[in-house]
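Here you get one chain, nothing else, as structure tokens; it is the form predicted on its own.
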Amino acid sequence: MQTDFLVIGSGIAGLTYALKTAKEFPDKKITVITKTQADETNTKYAQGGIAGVWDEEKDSYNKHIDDTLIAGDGLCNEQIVEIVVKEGPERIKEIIAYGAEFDKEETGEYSLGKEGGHSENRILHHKDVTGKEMERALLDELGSTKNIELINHCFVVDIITQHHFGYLVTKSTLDITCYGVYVLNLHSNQIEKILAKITLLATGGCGQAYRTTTNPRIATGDGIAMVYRAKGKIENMEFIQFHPTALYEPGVSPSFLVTEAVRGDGGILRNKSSEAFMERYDARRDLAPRDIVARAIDNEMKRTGTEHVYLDCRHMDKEKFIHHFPNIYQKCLSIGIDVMQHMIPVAPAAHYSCGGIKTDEWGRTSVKNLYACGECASTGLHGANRLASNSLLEAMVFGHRCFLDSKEQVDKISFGEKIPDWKATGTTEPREMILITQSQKELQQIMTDYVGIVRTDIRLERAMKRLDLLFAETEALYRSTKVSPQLCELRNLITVGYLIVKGAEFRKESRGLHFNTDHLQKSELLQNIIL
């Protein structure tokens, strides 16, 4: 199969790119592939909203830029922050034109929320399902675009580079080139080739590396792992953001997210003694940046010997709460919690990868003809900690910028010739799935216990030793059995776990989301960890 533009992932980043490309080139073929259904993405689970300077009388670009830089703790690329903040409002207007609806006040003006780390009200939202509404609008628009082919249930195994022709490819190879991908067709159970002039990775995050995460089950770091195997550059993987307030339900995965907007509207964090504890940790209290709030909750849980804290909404207006957070209200009711009478048990959960595939200001990776945007990419926007509701904004801005750059390149690129078929000789069907499922549980336990919100040198050392063993076992299984989505996801998660640990070992300081009690001071030498 050949396609001019290949988009891997159907979240807001991938769909933004696909739609713009299809409208620009009505005679070219655009293919979007996803490993499950088109709407099963991290975008769908984004509750809070999208940040953008909307009310210029009260807000300004400089304020949004400053808030982003402060949250990023010195590691943001200031040029990228300025690009995203200043181009963001135009991208929001575009998705509104596609039909996305954001909540409005009775006056007809957009209702702007406020979340941790923001100095002004600038969050546009659709109740507490903003991502789902934006995904709906994009998919509706995609359905009326004739030159986009959407392929569901298609699992990408690897990106095709010179490595697959038998050439030696290393980190120092200057002309690593992407020719397309090998995919496992889940209907035929066969591995096929999709050749492309331009390939865009919009594969989302890697929350499933941890035992407790707000990410859907598909968030297994596939794009990041594939680029690393192709000897592309990966950056800042040690900065894994834990959302402070996931609903505490033992054994339930993924965890239900209780958006930061609840605290923006007045929700208060309390410990088991009903004490509002955030004032002891930061002057901004419950609206401090996420890294600070997550560490504060983690400390309170350890100090009091509990597995969660509480979010108190009992003092909030019931009608407004139900209007703004209908899904949170119903979810809590379904497990016997009336938020107007009972506090909500919450605990931190792995939520967002601030690092990923290193890109430039146009979304270009270190591999030729390969772009990346969305959570799988490290654009330089987030630095050491992402500011709340900047993720959807970044995805749209860089989906647009990838489009602007790749449209100038596509006619200069030819399809790869004599691409070898996938070799699966000498492999058999896996005899015991427990070899895969148990290894994934071990990985999640290792990452949660040793590479969580608070880290130490010895924890990281132990994590690496155990990951080495899991890697060796899984690679042996990969070489001897037929490829399956479960085995590929395990392999990708182990790679992502290794990258997180290795980045954390290199960073001999505590900065943003990386907090190591053996290195509490910040280094004056600011640097990104590139692997």
The other form holds:
Amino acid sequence: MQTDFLVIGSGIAGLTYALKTAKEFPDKKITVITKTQADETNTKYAQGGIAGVWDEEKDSYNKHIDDTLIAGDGLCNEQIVEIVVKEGPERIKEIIAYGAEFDKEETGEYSLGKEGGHSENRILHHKDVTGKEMERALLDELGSTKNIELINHCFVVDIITQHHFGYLVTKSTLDITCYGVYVLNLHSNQIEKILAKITLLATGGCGQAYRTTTNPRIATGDGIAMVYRAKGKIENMEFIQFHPTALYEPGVSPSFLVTEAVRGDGGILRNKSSEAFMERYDARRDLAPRDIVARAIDNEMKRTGTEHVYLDCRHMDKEKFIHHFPNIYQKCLSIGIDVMQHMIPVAPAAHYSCGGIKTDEWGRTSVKNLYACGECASTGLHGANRLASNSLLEAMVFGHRCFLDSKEQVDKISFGEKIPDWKATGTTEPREMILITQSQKELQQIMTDYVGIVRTDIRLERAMKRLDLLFAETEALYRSTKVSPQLCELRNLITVGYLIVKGAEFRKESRGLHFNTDHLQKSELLQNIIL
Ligand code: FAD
Ligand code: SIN
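Next up, the form predicted together with succinic acid. The previous block was the form predicted on its own.
Full complex below, order starting with the chain above.
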């Protein structure tokens, strides 16, 4: 199969790009592929909303820029921050034009929420199911766009580069080029090749590398691992963001999120003695940036020997709560928690990958003809810690920028020739699929135990040793077994785990989300943290 533009991923990043490209080139072919069904994405689960400077009388670009830079703890690329903050509102208007609805006040003005690290109310939202509404609007628009082919249940195994037709490709090869991808078609169970002039990776995050995560099953870091295998550039993987308030529900995976917007509306974190402990950690209390709140909760849990803390909403207005957070209200009720009478048990969970495939200001990766945007990309916006609700915004801004750049390139590129078919000779059906599941659980346990919110050198060393063993076992299985999504995901998660540990080992300091007690500098942030 050949296509002009190949988009891998049907979340906000991939769909933003695909729609723009399809409208620009009605005579070209745009193909979107996704490994399960189209709407099963991190995007669909986004709750709090999308940040953007909406009312320039009350808010300003400079304030949003400053908030992003402060959260990013000195590692943001300031040029990229400015681009995203200034171009963001235009992109939000575009999705509104596709039909996405955001909540309004009685006055008809948009209702703007607040989340941790934001100095102003600037979060547009659709109740507590903003991502579902945005995904719906994008997929509806796609349904009425003729020249996009959407292929569900199609698992990308690897991007095709010169390596696949016999050239030695190393990290120093200057012209690594992408010719398309090998996919496992889950309808035919065959590996096929899709050749493309332009390939866009919009494969999302990697929360599944941890035992407790807010991310759905699809978030296995596939795009990041593929680019790493192709010898492309990956950066900042040590900055894994833990969301402070996932619902504590042992045995349930993924964890249900209790959006930060609840704290924005007045929710208060309390420990088992009912103390509002955030006062002891940061002057911004419950609305400090996420890295600080997650670390404080982690510390309170360790200090008091509990597996969760509480989010107290009992003082909040019931009608307003149900109006803004109907999904959370119902979910809590379904497990016997009436949030107006009982505090909600919450604990941190792996939530977002700030690093990923390194891209420039046009979403170009280090591999020719390969673009990346959305959570799988590292644009420089988030630095060491992402500001809440900046992710959906970044995905749309860079979906647009990838489109602007690739539309100028497409006619200069020809399809690759003599690309070999996938070789499956010598492989057999897996005898025990359970081995793959067990290895994935082992990986998640290693990452949770040794590479979580608080790290030490010895923990990182232990993690690496254990990952080495898992890697060797899984590679042996991969070489001898017929490819399956489960095996590929395991392989990708091990690669992502390795990249997180490697980044963490390399960073000899504590900064943003990477907190290593053997490398403490910022003593002012560390008061009350048990070491
Ligand atoms: P995704 O939406 O995750 O889409 C990834 C796509 O890639 C999927 O279609 C998947 O099938 C496809 N894919 C992956 N691997 C393969 C493969 N090997 N082959 C084929 N297809 C593949 N951010 C905010 O800004 N505001 C919020 O309020 C917010 N709330 C959140 C709440 C939750 C519970 C979670 C989990 C995240 C939240 N985030 C929020 C983060 C944000 O939702 C994500 O970062 C963003 O949606 C990622 O979009 P994406 O398009 O990059 O990837
Ligand atoms: C939330 O709603 O708390 C999540 C927001 C985000 O991840 O940006």
